[in-house]
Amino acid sequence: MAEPDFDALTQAARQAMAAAYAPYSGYPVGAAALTDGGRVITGCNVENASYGVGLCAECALVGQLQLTGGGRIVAFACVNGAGETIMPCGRCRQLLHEFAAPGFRILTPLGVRDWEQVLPQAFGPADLEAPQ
């Protein structure tokens, strides 16, 4: 499989970031992903006056994944308000893991990494199927 176009994903994430609603933190975030079906999906963060109910960009992205036909994420990029590559928080890493395709790759501030390098020994659906 060819290396995903992370420049294009970063640009899509920057466009999504422009739609973020971040009046409280002043920290807009945009995310973009390539699906196994070839679609590019995006998300932005949406804050709320009740801070705990805000949504991360990755949450919006996974919602778009499901709304536009499902599938698995093969590549992912996330940016801040300056358009710089950032890492998903721990909660969002777990969320992305649920929808990651085999061989999932992520753009990090240190370059492209395999998902296992970012979230080693991750807990996922297979763990729920294991005998206890």
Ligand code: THU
Second form
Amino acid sequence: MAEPDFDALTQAARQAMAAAYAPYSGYPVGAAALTDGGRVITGCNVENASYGVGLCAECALVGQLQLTGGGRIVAFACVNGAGETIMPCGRCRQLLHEFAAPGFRILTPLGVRDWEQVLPQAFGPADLEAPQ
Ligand code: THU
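Switch from the form predicted on its own to the form predicted together with ligand THU and give that structure.
Let us now look at the entire complex, which starts with that chain.
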């Protein structure tokens, strides 16, 4: 299978980063994902005066995914305020995992990786189907 266009995804993530609301950390983040339906969806972080309730860029992204037709994520990239590739935080890896397509690839600061390499042995929907 052809590698997703990570340059285009990075550009989309940078554009989303420009819309971030990060007055408290001063650390804007933009995220972009390609869906199995061919859509590119994005998100930015949205902080709050009650610091702990701030939303990561990936939270906005999964909301956009659902709002714009759903589907599964086949490729993902996120950037900081300098436009550099960063890793999604642990909680956001779990958020993304819920919508991971088979063969999901992620751009990391060390290059493109398989999703399983950045969230090994993930807990996911299938676990809830197992006998209790
Ligand atoms: N942040 C994200 O938006 N996504 C991540 O995966 C890492 C962290 C945001 C949260 C907070 O607004 C800022 O970066 C600094 O932690």
